[in-house]
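The form predicted on its own is given below as one chain in structure tokens.
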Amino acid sequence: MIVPPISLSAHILLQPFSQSELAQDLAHCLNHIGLAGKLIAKELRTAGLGPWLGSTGTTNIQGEEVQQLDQQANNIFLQVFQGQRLVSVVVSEEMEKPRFIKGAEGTGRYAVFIDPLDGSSNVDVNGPLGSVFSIHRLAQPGYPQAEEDLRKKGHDQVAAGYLLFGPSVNLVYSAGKGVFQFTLDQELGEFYLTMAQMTIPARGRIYSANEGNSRKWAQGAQDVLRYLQEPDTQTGRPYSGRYSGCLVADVHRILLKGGLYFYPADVKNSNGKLRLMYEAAPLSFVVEQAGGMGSTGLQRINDLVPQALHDRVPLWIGSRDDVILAESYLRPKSQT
């Protein structure tokens, strides 16, 4: 008997909050960021025919350099949530400020915060790309909000993920129950389900940093590098290093084989580089819900109280028993 594919959509109606009225928001809130997940995609197919390579001369709020595609899937993820009335705000890595959104003035329950396009210098050398969303439900409906009604803690998202484009395209979610993979299939336009209760190994032997910036790492990260790289058979080192310069992609290999991601402060980011709410939070929380951990290297990221919308942290991602060993380097002497 061939038992038929599960599509996004089916799949959350199936879950164990199915009769909830969560469980139709999911798939509303879902259902958009996959329609923005394809329209992406397809640009992307076809990015190097287009107008769509090479940068737009500008730089975001992050201080980065705007790329065209950047633009264009931030531009996606608002036109997709135009009209329908249950998100009311979308925040993004290339917008200072909330948007709001017009037509669930009144009526929308949730916040999605996204970054639109990860790993975007990789556009023009055809690497691999993502998308990171994060969905978070709003005191009060509608808008306007307080930016400090919108800054919530990590462990308060009611899901979170992330789309991967690579060879193939995917989803990947989680709403507290377990972790979820989709893929597209692209003649018929629908994701489906290919990974269900995705698990984490609770050590790998993979690790994914960007080693250019070793030198103006703390002595702890460094420690941790050079831990790693060192040959030892009975703790199965050294590990290998794999980076592609997008984090989406980094970490859905590690989430996928076992292992630890890392991107330290450093000099130049003493807060860390990455963003707290719409990249380590999701990313952790996904993590977590498949045995990981997400961690600052000091603290569980998921715990952290947001100070801005645009906050920066360090991340230390990946295998429980590998971030746990980071986090010993890491701990200032005084408490190890």
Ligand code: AHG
Given for the second form:
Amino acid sequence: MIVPPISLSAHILLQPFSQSELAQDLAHCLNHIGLAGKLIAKELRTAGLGPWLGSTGTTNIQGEEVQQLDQQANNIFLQVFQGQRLVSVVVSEEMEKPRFIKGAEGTGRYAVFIDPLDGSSNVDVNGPLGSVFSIHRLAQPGYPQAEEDLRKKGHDQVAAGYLLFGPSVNLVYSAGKGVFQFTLDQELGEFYLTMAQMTIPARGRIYSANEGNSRKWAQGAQDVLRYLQEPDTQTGRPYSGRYSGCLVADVHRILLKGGLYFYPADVKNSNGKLRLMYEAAPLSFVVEQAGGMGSTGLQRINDLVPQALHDRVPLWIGSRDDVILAESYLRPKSQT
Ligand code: AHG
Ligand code: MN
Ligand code: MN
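Next, give the form predicted in complex with this ligand, keeping in mind that what was shown is the form predicted on its own.
Complete assembly follows, chain above in first position.
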């Protein structure tokens, strides 16, 4: 394939809105996130050779085991935001409290939310990994006075996206004007535009879920799974099952091919597993921009007002018709 010669920085300058202050700010943020992506990719390429596989022996705020690479990816994001003055706070899956960025106390107009390394269970087995980011504009420049200032709806994101570390590295983002995919040329160290104005098929033939949990799901979620697996030539069923254990990789497949990703609530976890502010909301922002939907099963993800920075939510995301169909099974019977 001939790589189109549009780098990430050039692409941002070419956008019709590129002269606005917001676009220049976004260019700044995306370039820093791109840099973090290159640094993480470099670590991952040699992770199997070095001492970086395995656990740190500690658990994070989520009560989950922290892998050494989770910690390292988190440090890389913090390092790239040190020394700049536009992002004043970083909220991460790996840190209980927001981290204020020194030097941006009077000037930083943005908060960046990150899942620094997504799909940690793939670390030791050389499976796909990702990073997710969400960018919010602060009401006032500087450090937010209260945590509440950071608890914003997904609709308020000014940009969101993810990095996917697979056989190649992708950066996918939306700033509310379509979805763009870039691919890293590892030799040149530059992201190049490989897909513009991405759209998700209105309906797909793939589902992605951890079926090992299905007996713990509510009846509605089990019914959706049964429907997707039922043979029916007219509606193109059964759907194919594809699950990597890395949300970013699984949602990326659904974005490109269409279909449904779901991580429902279960008997033990009434809000499911995935985190609202740095997993569900940014991915829903991207998928909605591509013409799809992101739902809790009952409500649009990006309408939710977070109660806490590390809130969890059930997630049903993907092709519009597939999400609508799932919602019809999940709605309480009295509302159907
Ligand atoms: P993280 O590695 O950031 O903690 O996220 C893990 C998430 C997500 O990547 C994935 O879709 C899901 O957890 C996998 O969970 P199961 O192992 O329960 O399927
Ligand atoms: Mn994750
Ligand atoms: Mn993570």
